[in-house]
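In structure tokens, the next block holds one chain alone, the form predicted alone.
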Amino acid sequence: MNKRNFAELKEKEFDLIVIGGGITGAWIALDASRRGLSTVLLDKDDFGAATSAKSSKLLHGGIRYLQQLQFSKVRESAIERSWYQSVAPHLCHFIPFLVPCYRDIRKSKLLLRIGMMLYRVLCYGENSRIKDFHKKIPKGWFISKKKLVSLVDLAESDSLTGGSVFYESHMENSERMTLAIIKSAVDSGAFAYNYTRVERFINDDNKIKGVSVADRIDGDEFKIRGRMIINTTGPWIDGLNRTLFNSDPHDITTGFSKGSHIVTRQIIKDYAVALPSQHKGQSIVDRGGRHVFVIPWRGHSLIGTTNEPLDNGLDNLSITNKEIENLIFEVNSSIPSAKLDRNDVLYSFSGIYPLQANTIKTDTYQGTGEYLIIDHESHSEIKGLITALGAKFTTSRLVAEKTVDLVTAKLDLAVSCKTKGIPLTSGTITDIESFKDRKCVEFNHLFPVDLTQSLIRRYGKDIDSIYSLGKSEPQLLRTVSERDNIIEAEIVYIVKNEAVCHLSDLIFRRTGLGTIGNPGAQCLSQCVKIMGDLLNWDDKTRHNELESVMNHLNTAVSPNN
């Protein structure tokens, strides 16, 4: 990826400046660069560190929209889910979800059968878009009460009648998905810089001609010129737009909701389960409230999500003790044998979700999955600016396609989208299982089979670069984390090639070492030494970076509220 050299940014005028390096901004940068637009992507923090990293890691097929009778959203989500299987086959896999059924008509097998039949119709043709047989979406089925309770030790209930099994696509590391898209954009000619904050727009008589930015690493301030600018900063959209025309902060969003997850010891190994909860959901066909998901994830359970009104600002977000207790209560109520307590909570994270509801209900989930693309020339007579608010990770590619379509129309360029089913740089793998088998044999003299498979899940074809490092410098084969199956060569590769600026970038996003709990003092010491040596950190910087990571790990399990 681009080194932190801003000379070229200061000298040229770009066709497109993309502000916000979350999943939507990443796809916009890739789409635009593949169409031949000179593109620069900027983020004030690390790539994909905010909302895009704080989800249940699902590339869902839109089944939740059935309850809202949003049939077009179901179809849209299903199609977009299929594209991910082709563009990044190494970064996602299908897991079976269990949905319990009850005698209550709203939660009955009958109603769910009708829903699943309709869902299959709306998803028709999804598998035809996926060329690799191993990546096709498996069929779901219904199971008896006896079978259900043998799989999940649900609380005994006379009203329980069985359940449904359907498959969803899950990511081991959603942050690496975002990064893989950005790296592919750079490979297509884009520039991408994290920790580069846009301070204001350059406005010349209601025509935006660029942005003023600040390098948060070295403190440099400079301007970047662009023919079109896209604000895709998610929850920060209104705040950035207000620097331009002092608009009402709720012009685009009407409020924010916070959703939190916890990571615990593993409760259920082979299935995810959608548990009934006391939380309200905003839907037309009501199954009796929102579900809490318990998802098997990297040898642990990922549990969420909560829904809380946001009342303490957009930055420095963290879970509350109340949210942790509520999630533990919901799981223990439905699965008594889980016997979760606070000591089982190894990590947590919280994300912000912009709302567009006319009336905000603090006790009801109001997410709709609706995205917004606003041309400010027609919206507020400001030329050169587009705002793109993506709603879901799954449909972000489509939001990007529509946004770049608008950009090319304004620049009078006749170039079509080149992201549908076209693999990312690290995902040019036609048969994922054959690729794994081949690499396990090719690398068996250097890497154990389980290490090769882990590296493929994280890096796809880029495993070759890590292999080359290990082969040329055998000392880099030393283990950093047995729990996560990570070696020093991987850390060196990341620091040299993936735009890490802080230890937290490495621990929480590039490797995920910290996102299933504290990886241990020895692991952290190895990481800070390797990274510090490569980036020439002094002792004070190393101490501060390590302290920052430890503070985050501690707050994630013991919030100060």
Ligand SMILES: Cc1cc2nc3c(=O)[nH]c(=O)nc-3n(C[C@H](O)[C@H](O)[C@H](O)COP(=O)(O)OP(=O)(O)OC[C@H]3O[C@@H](n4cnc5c(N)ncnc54)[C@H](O)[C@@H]3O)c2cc1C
Given for the second form:
Amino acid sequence: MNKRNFAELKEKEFDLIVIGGGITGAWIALDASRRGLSTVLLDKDDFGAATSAKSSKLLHGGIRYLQQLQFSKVRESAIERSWYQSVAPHLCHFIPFLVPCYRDIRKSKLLLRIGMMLYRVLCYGENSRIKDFHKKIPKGWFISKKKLVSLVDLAESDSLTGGSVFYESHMENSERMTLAIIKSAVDSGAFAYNYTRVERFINDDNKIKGVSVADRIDGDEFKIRGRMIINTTGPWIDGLNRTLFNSDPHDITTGFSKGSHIVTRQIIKDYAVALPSQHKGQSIVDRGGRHVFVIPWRGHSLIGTTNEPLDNGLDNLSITNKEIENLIFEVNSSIPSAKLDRNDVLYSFSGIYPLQANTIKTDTYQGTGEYLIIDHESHSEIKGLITALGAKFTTSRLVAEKTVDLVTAKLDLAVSCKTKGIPLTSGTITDIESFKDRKCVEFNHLFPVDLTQSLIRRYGKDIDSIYSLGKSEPQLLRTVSERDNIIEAEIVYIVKNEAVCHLSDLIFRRTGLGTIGNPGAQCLSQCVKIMGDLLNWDDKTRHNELESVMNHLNTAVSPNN
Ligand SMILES: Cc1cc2nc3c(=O)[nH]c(=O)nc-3n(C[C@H](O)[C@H](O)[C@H](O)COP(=O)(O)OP(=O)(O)OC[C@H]3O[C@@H](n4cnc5c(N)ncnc54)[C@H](O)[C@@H]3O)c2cc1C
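So that was the form predicted alone. Now I'd like the form predicted together with this ligand, please.
Below is the entire complex, every chain and molecule, led by the chain shown above.
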């Protein structure tokens, strides 16, 4: 990644400035830089720390769009899901999803069977895009009631008739997916800076010629010039555009709702399950009044989501006690033997759905899955600015492709998309299983097999750099976290190569050490020592960084509201 040196940014005029380093901005920066555009990506916080870190981490085939008869969206999601398998085979894996069926016709096997048949037709050809045999999408099947309850200890119910199993792709660390895409963009010549907030646009007679930015680490303020600017700041899109339009008639979103997850001890090991909600308006495979997902995740259960009106502003998100209690209630009602209680909640996180609906309904999923790309030249006669609102992690590559197509058309360049199926730098692996086998043998004298495997799941091909560090400095083989299989060499690699500015970047995003609960005082102090030594932090900074991480860990399980 680029070192934090803004000198070149101040000098240059870029072809493209991308504002927002979530998954949408990441893909835009990668596509643009691979097409040869000089590109800079800016985020006000850490890369991928906002909505893109707060999802259910599913790269889903879009089965729930079937219910709304949005067939093109099903196909679009299925195709995008398959590109992820090819470009980042180390960062996603398939998990079987169980959907219980009931006598009620809306949740019956018959309806689901028809839905599945249609789904298969719509997804036709998705496996042909995936070259690696191990990454192909397995077929689903139906199971009897007896089999279903042997897999998940569902509450006894006469109306339960059995279930269906289908596969979805899941990410262990979606933050690393976003980062891997940004790192690949940098490898293709892009500049990318976190903690660099765009304050306003530079408007010269209705032509946007750049942006004014604030460096949130050193307090510097400066301008960056660009021929085209993309606002892809997710929930902050309208706020930023209002610095230009001064009022809200141009707003793209009509409101926001909040969705939260909790992470608990593992209650189901090998299957994810879609539990019918105890709340009103239940329907099949749909969070539109809604299913609660229990997903096996890094030895724990990831449970979500809620759907609540957003009341605390975009920058002060946290779960409420009521949300935690609702999720526990949902799980215990469907799986009484789970016996979840507050002490089982190890972590939580909340994200924002930007809405295009006028009223915000509690407990009804209102995300439309509808992305928007707005060319402000035709929309409001402002040249040089495009707004891109992503709607799904899964389809963000496609949003980027369409947005960069628009940019190249405006710049009069004939270069086509370069992200379809072309691996990320860390994902240039033809056969993931034989790659793992090879590396386990190659690194055997230094790394235990399970360490090699977990490093590959986080770093793909970049495991070689961590191995080299461990080989040249054997003291870096010391364990930082046994629970997470993390050694000091990994922390050193991250601090030197992955643009971490705060301890929280390391704990919650690069390693995920904090996202399955407090990793322990010993681990945290080891991390702050390595990071502080490499970044020359004084004692006060070390203390503040640690305190901020501890505060976050505490409020994630014991919110104030
Ligand atoms: C609860 C929940 C569950 C979800 N589950 C799934 C799922 O399982 N699968 C799926 O496919 N999708 C899911 N989604 C949707 C998906 O998470 C989002 O569509 C996607 O992450 C949006 O990415 P983004 O890059 O557009 O926005 P964001 O990730 O929000 O990124 C916007 C970025 O802009 C930055 N920014 C804001 N203002 C400025 C500024 N002035 N200057 C510089 N930077 C700025 C922010 O810091 C932020 O990093 C879920 C969403 C929610 C809320």
